[in-house]
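We begin with a single chain expressed as structure tokens, specifically the form predicted on its own.
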Amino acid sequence: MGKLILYGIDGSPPVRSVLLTLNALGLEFEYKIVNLMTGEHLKPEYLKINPLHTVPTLGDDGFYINDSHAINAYLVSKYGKDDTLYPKDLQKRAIVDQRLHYDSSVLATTGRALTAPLREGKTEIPKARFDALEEVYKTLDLFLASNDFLAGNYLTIADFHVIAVLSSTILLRDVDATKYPKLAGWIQRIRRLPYYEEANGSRMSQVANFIKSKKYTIV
């Protein structure tokens, strides 16, 4: 196996999703922090491996790939002892892919919309953005109606992507277990994974401290 290097920063949900995948696969890797605040992602040496200047980026013995969804699919396909985390069966994979697209097109954009005013130094967050988050919680609860995990009865990379984002959104609005019991139960199930704290839970301080430092009202 070549040397794996993950470039990222703890505050990024996509980066944490890759950390979850790497830990789930039991892979050894080097984690290189890319400080976005100081512009390290814009330096020539980083642009050489990721012209989009985003995180995460994965290096695998001289091969570089970015976008967390592509990275996690690659990792499981190359290094997984089986295909459970990203099934080869086309129908099972299609469900995982749908959840991944939901993450990137709906969940992630909803999360970014919530925190955008705070990042811009504003003190008001439109109520409509919290309403949109409630719709996301409702949809995720539906995904879990008859399954233990988001894409079926087995853990997949879709679960890693979604929990990485929800770990941030619940700091602004927690999941109401009376309204979304399946989702609340799933969150606890994921938190019990033996590598969860190392890969995601312990890395939330950056996000939590940022949100706690902001005083905002819902308008």
Contents of the next structure:
Amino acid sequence: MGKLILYGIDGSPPVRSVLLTLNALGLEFEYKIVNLMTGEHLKPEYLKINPLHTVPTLGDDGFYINDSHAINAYLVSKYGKDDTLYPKDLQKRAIVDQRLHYDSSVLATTGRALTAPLREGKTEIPKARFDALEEVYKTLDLFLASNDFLAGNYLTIADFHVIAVLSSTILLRDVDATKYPKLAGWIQRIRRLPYYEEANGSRMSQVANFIKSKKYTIV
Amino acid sequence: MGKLTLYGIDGSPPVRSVLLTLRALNLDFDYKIVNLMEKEHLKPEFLKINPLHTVPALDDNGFYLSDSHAINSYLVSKYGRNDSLYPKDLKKRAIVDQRLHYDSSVVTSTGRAITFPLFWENKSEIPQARIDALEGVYKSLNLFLENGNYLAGDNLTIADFHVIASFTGFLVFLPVDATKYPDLAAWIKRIKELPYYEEANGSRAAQIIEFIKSKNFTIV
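What's the form predicted together with the partner chain like, now that we've got the form predicted on its own?
Every chain and every other molecule in the complex is listed next, the one we just looked at coming first.
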């Protein structure tokens, strides 16, 4: 096996979703920090491997891919001892894919929109952004109505993407366990994964400190 | 084979991406219109099929699925005579998947930022910044197309269907400058030449294009 390199930074939820997958698969890899704050993603060396200058990017023996969902699907398909994290069964896979695209089109943007004002140095967050987050919590609770994990009864990469975003959003608005009991239960379940702390939990401190340091009003 | 039913409406680009896939695969299916303007998507019968009340939704003999990307991947994998529209080769698939998620996370949101206020909030002024964001998408797509005739390489894939379906609307707001984005301009022509393009997308986008033009929007 060639060398796996993950380019990214801990503050990025999509990067943490890949760290969760790499840890779940027990894979060795190099982690190269790309400091977005100092514009490292815009440097020629990085643009060569990812012209979209986003994180994460994965290098697998000279083959480069970006987008965390594509990366996670590729890693499981190529290196997984079995397919449980990204099932080959067409119907099961379709459900995982729908959750992954829900992340891309709704969840990730809702999370980013919520923290954007703070990252831009503003002190007001529109109430509508919190309402959008509540809608997301409601939808995720619905996905969990009859199963322990987001795409069914087994852990899949869909769970990794969502926990990575939620670990940031709950710093601003917790999941109300009386309103969304399934979602609250799922968060606890994911936190008990043996690699959770290493891949996600321990990497939240900078984000958490940043958010705690900000004074804001909801308008 | 059981019955395939597609729930949707022509005005929705994701629905049209599924129509392109169904035609490309030469599949028989029922098309049930869900009128979003009349809030048919919020009715109990549709919520049973898709609790997220979005279109498109697919019913494959009792198996319900939402999200156009998941639907298209599923259809090719299950019914395709071969895998060319969604290759099984891991590297090729990873490129298609990245294009599909680029569509989900960038293309559709960039389009929606322009059309949502126009369609649903009665605002006829479009901020220049949103048009600039659209041009950013054109630039990225042109970059993808520098590597092959289609978005994910040398062969047509479902990635092309998703993006062309959005483009029919985009072009009303911002034509593609063929001197700046020659590969993108060539790709649009190439996709329009597909034998099923008119039926699945071209003719079905006409109404939404007229609707956009009727709004007499200005870019400010």
